[in-house]
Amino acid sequence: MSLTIAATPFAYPFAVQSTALVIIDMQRDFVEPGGFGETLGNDVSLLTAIVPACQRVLAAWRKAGGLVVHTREAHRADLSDCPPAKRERGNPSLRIGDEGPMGRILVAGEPGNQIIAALAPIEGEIVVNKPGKGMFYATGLHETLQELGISHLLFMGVTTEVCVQTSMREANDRGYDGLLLTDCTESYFPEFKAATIAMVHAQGAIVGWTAESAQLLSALP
């Protein structure tokens, strides 16, 4: 069954059977106090303020059948798919693979690399490890997602600047239509929400395609 939701800059047409629901990173060390993210001097309380709204999304496209995708930043524990620009760049006080408040900083398995309670994936859902900012890049999402039949992905989590965006690029230059829920994003710094949400939907959704997620839940049956 075909839906819409009124969405910008134009209306989003998809079906339930052909979309997946994509949760980025609502990892604990990003989104809990005392965590990575606020390690890094973050206020994390910007983050958790988005868990409601989706945890309202999720239950309704749980519901409705839907697909549903979760990633987490991860990186093996001996780090070898860890580029050293990456782990070296700035000057903050705990790197990649560091000891932090809830084990080490974005390696698989920790407790801190662990996503979210009120958001845990359950079973029959996909939780990819991505060594990147992107979802796609070395996790063979890809192909998986062709072979279910997904041409249209909608998107939840965070940082909205970072791996958010970088994944609807991934995702626009693979030939998937996406939307941003834009109250279940968010930011440490809301102005790059704000110019990120702007991006995306720019002329004539070059990346993609933005709404609140009441558009969505008005929409699903």
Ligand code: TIU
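Starting from the form predicted alone above, please write out the structure of the form predicted together with ligand TIU.
Keep in mind that what follows is only the chain, not its partners or any molecules around it.
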């Protein structure tokens, strides 16, 4: 069944069976104190505001029978998938792989790397560990989505201008129609969130569409 979201810059047609809800990096590392986000000098409390809206969308999407993809920014324990440039850049209080209050920073399987309980994956959902900011780099996810007949992606998660925008741009270049749910994504920098939303839907949806989650919820049967 073809559905339509009242979106910006124009209507977004989609069908549940060919669309995936993508939840980017809603892991403790970014939203709780003591993780990677805080080691970079950020106020992580800003990000928790979107959790109730994300929960409402996730519940409705599951009820509609849609595919859910969860991503985590995560490195192997030996850091063989972490470029030295990524680990050594800047002046964080702890670097990727260092021992922190929630285990080793940004390492797969550590407590800080778990998706927050409110949005925890359930059986049948895809969970992707990604070593980069974008969800397609070195993950094999494009092949999986192609096999499942997915052509449309609805994006939620953090942070808007880093992993969410990178993933949307990667998706756009691979031929997906992507839509960003604006009240289900957040940044440590409100002005970067606003700029990202504007640059996604500018120039006739040059990267994709944007809409509030209420528009998706009212479009679902």
